[in-house]
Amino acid sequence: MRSFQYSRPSSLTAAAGEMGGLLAQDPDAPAAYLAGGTTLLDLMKLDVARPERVIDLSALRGELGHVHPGATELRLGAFARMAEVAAHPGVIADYPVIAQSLALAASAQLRNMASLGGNVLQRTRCSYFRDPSWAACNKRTPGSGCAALGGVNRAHAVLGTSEHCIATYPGDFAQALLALDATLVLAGPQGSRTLPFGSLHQLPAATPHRETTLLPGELITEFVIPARAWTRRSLYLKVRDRESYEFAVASAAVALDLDGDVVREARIALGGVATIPWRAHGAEDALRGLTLTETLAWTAAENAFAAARPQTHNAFKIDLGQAALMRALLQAASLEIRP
């Protein structure tokens, strides 16, 4: 790990002001915020992240670590710990896909440390990105190429890829937020604003090093998840190479509003198979207004992967992802929902 300067501001205003001052001096200032540290410190040890200034935000947990379920929405502070939210009775009862996506992520030790905001901003686990001895990585070094395209790419994406990057987005919580139409509250040197969660992550296209639409120095302060007719009938299904402490090979966050067996509305997001948290709008459209059967669920799953572009080693993800989505839909439909 390289040397760096460290600071620990006592408030959000102070943190944003410090970062704003650094960016005013140098728009490309190599500075980073530190929340739980479970991603940043890991990348610093690997020499992938090289910040010269680390701004520790741990003092903000008292201000932004809340979990507030309500009649019309769930508000989650970005500094709440994953384990705390996953175990919250109100989240488990009324937003099960949120609780499940967090409970199935990482290890117990990491869930006790990792913040919600840091979790959705975690970077890919692509081995070529995380090992600087591989020179060709457009996400790490723009314009250098993509070693994964001609390398071992079993874990890589089949949706949302480009000729410049096929790295998979690794998280779980983001898929739940995407399926439930969450909104972000942001703060930074430019002030505060809100943003639909679905607008946060950017497709790699020709600029895979630009992963989000956050403005320079901006950070997430809160997640707002609306309570809707489909919120309680929701679940997160995760398929992985081993039962625990492993990233998804394929996953599905599903939320349904049913009238008997007829789908009034469906919300579907896929993980483990795409370069960003992936909303399957086509699959949702295929379900709406029809009776949910195994055949219809399979049709929706096929639709979800219609644009898939497999590589040498990951074509199996299409069949696996379709089967996972079909299973998630049928399981969600069979849930017993309390009044």
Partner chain sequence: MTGPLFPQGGPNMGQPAPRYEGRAKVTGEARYPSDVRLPRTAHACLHLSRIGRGTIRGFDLTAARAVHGVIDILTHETVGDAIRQTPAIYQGGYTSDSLLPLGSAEIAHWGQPIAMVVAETYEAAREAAQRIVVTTAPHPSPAVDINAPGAETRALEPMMVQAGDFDAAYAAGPIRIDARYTTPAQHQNPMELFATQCVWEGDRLTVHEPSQYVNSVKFGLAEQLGVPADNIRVISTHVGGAFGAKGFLTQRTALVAIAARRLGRPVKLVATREQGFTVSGYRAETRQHVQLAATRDGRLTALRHEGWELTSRADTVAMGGASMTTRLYACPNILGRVNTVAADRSTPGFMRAPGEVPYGFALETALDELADRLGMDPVELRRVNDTQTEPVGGLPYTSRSLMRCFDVAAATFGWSGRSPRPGSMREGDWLIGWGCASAYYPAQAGNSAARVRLTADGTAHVASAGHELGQGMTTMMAQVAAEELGVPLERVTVSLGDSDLPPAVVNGGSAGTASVASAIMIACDAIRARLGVPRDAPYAALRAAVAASGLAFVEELGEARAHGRSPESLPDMYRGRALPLGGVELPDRVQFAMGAQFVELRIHRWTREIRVRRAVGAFAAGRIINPRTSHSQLLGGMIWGIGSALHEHTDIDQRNAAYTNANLADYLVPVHADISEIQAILVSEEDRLVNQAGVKGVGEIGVVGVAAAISNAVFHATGRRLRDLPIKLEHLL
Second form
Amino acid sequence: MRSFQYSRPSSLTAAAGEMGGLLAQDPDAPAAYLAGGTTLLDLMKLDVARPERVIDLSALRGELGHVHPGATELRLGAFARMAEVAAHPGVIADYPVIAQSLALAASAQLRNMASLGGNVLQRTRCSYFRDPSWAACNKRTPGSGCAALGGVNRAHAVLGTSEHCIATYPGDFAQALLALDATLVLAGPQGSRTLPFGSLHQLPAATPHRETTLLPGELITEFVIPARAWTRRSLYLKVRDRESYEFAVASAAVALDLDGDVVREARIALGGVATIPWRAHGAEDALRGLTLTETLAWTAAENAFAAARPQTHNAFKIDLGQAALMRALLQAASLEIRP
Amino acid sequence: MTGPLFPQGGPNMGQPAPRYEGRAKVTGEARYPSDVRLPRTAHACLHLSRIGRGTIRGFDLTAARAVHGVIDILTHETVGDAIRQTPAIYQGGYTSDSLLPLGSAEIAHWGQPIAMVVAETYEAAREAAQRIVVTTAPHPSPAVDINAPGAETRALEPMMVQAGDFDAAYAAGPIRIDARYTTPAQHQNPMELFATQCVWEGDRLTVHEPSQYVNSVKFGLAEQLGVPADNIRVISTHVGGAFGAKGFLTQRTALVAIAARRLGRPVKLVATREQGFTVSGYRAETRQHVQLAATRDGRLTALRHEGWELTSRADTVAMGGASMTTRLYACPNILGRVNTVAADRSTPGFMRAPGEVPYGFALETALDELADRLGMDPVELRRVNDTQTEPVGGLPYTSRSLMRCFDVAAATFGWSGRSPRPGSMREGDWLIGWGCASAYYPAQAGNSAARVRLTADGTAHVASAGHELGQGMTTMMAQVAAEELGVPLERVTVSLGDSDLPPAVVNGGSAGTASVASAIMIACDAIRARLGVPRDAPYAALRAAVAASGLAFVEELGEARAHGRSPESLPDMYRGRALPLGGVELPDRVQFAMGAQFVELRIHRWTREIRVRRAVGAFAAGRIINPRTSHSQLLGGMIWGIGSALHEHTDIDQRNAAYTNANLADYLVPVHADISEIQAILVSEEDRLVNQAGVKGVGEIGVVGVAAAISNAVFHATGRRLRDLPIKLEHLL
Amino acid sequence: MDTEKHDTTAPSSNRRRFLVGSALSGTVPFLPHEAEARAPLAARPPGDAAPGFALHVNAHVYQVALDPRTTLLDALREHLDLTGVKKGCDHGQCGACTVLVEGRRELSCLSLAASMQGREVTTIEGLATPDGRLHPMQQAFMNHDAFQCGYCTPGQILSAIGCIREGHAGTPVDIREYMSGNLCRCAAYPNIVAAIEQARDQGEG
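Just the form predicted alone so far, so send over the form predicted in complex with its partner chain.
In what comes next, the whole complex appears, and the chain from above leads the way.
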């Protein structure tokens, strides 16, 4: 870990102001916001992240830590702890996929530390990204290549990959947000704005180092999740090698609006299998207006992975991802939803 | 309120005394070697090779030296000849591998220590180690694993086992099984990191290091540094788990010692979790070939077990499990062979039940395949081939309770309710599988000494350089002295884990308790003899005898020589060379602890997660001195078995033999949620032959056979026979 | 080295800008080689101590002056000699470094000591009463032989206290799930669960 200068502003305004000041002097300033620390300190210890200035946001918990489940929308402060949201009765009852995606992530301790904003921005677990002794990593060093392509890549992505990067997006919460059409509220030196969650993450394509569309110095302040007809019939299915405390090998966030057995509307996002939180629009279309059977669920699942491209060790993720989606759909359909 | 899970007592079983050091461990007062605070400590950080086999062309240490607080950087260029080349443990020496620490520009494997930074703070040492720039010439095609084209296979003739005529009997066998199995590289990953602190006072060196064998570290380090062994003291009071990883002297210790000498101040190294993957040994990957022939009623007529084990180029290391798997069942025609495959990797070492886990997996899975072919209950197959005589040399088992273990475990498990047809047991979306296997581990002991002092105030003190690894050594030592002398347990104190104490066997091979308990018993006998107090005399009589002696205390040294060791071997004990002996290595008998493992697992019909729902193990291991700590070791072993079967494998990059999952997020070990119903049953067994204490040891047997029971259960659930570990969901999709 | 290209078509076109922007959580992807080539932002020499601050641990106040990089874990172990907290992975993957922060279980290895200003930290050394009476969770761990080597034990005990306080210790299944962040390589898991049930039934958390 490199040396850095440390500051701990007492408000959002002060934090954004500090970052804005640094960027005004040097638009490329190697400065970082520190929230829960569970990603940044990890990567700094690995010598992957090397900020020279760390702006600690831990004093902002009170300012941006709200959990407000309402009848029309759920508003979550970006500094709410994962654990608080996962355990909130209103979230569990009315936005189950949100609560489940958080409860099934990481460990109790990490969920007590990590902020929601930090969670959606967590970096890939690709072994080659996380070890700077591998020279080839387009995410770390643009143009250097991708060591994972010829390496151990069981954990890597089959969807959204490019010849430049196959690193998997590791989170869980993001799939829930994507499935429920969440909106982000952002703040930064240039002011505030909103952004559809689905526009946050960028495919690696030829620029895997560009992971999100945040502007310089911008940070997430709030998540807004609309309550819709399918929100309560939602769930997060996470498949792992061991029972807990592991990143997803494959996961599915699904939300269904049913008319009897007929799917009025479906929302599907996949995790563990793609380079970014992966919305399966095609699978949603395949379900709409039809009676949900095992066969239809399978058709939708096949559709979701039609464009999948396997690597040396991860071809199984196509079968597994399909199975996970199918299982999630049938499980969601069988949920008892109280009016 | 739930009562404790461990048994409260039983035949040939001592009391479930609470752990001697329990309070220290729950309050944080227990100081592990890296917790020892030494004034003016400088902090070290290793830099390991990031290429596979190759050569160092040069270092650029400019950036590293520029880090504020850096004091010294050791490389092969700066160390000079401060460390001597000495033989490894496998050649009768002390070190865990043959590579001279920072010995030359040659790199043998990825992860080899090639530099060490010493700085004022841990933070500075870490940064500087990361800023070291090395120019290297990598070998174009290092042999990265057991299957690599450049790896060299060598048959180990001394490990060959032969009886009857295997080829003829196999050819004539009415029912035959011919199957190949593989097991992966695995790492012990004790929770405690590999730490070393060294401090010199004049020409005397004290080393604080978690160890299973302080005397081996002491004498090995003396050889490496060219200093008298009497000048070195190694202290390892608490060890945060070892599992074979802390058995012998690794390269780091000499580096820290010479750094401390160069600086004239204490130096502390705590290797990172990732570095730990190559700082010490590991369980090497294996390939195995098993051929069985049997009559239609299940009697084995031919058994061949051949193994190939990965080793390093520098050292020929093999666990040789076929020497045991060929002697467990009655069979007239036997062939056992072991080969090593040398690749460009670090030297493997010992990991809990090193030979028994991989070889036991193959043999016990093959037996299940045979049972399936015969349409026979796998328990019954073991029964018809049970024997009290080892089949190769015709030697007797000192005791063998395999089928009693099977019967107890099967009854507890409810095995009779099994529906034998694969895929026939289901619950909703989950396929249910039941499987079983035998467990076995050689009963071993090594030469050990212990000193017992009985003081006039009626207290006793026991001292031996054994180790508390969590197995309960300290408690056991106190209990044995208390029982032998008749002193109340709470009046006995214990010292261990210090090379200044009477030497003990390396605490590996499940031999610690048997060896040290025997030495304590001898010392206590001597005390009673000196006082003229008969065995079972009341405590008051014992105290009266000390008082009458006019002495402040009576102290005796007990030296226990292990069965099969010559009298000439005792001096070796005082030179850090007391290794366990037993199992099939004795001229007159074989001695094993035995057990039976039963597992129920469930597999999701779509997503194929494999989860162990229940496990029952029953084990007969001679005398159980402390059922509390023994039970805990067996439970822990069984859980290790679950990890070994379903989770643990070290990923190897095919380009440079880098370990790509050298951390605890990616090298998966079982977590709380993986373990639900699990039962370890202590089956009573008395063995007066095995050693003075009648103890066979329970540290390792719990893990043996679990992987086979799981693979057999997977077959039962799905009809798919998986012969490669670990078994993961993708193998069942 | 500077491989930056001008591209004005997207808000994130400037890589460096993007890098700064991507980081609420600490996810700033500084590219090592670039950072290397830059003049340091901080005028302060690397490794220099930060201004002193107060750490509140086990109801004591410690004035410390630490390198800003110092984690809470290293501060406790190396500077305050509170070595009951253990380093098992240093990356949030094992739970051995668990402490209570404001009564909540957190990982001291992924926290900067400096971030703890104004927050009360409890370590294993702070559980027993000053006269040596054990916390019921400590006693339960002893009763049930809920440890072997003992290295993960302080973290397990503190995590178990947090688990009960959070209301996640109602059933063995819940306990196992919510204790899964604490690895025990000796695998004392069944005994740990039994110990937590005992402490829970005594109303302790």
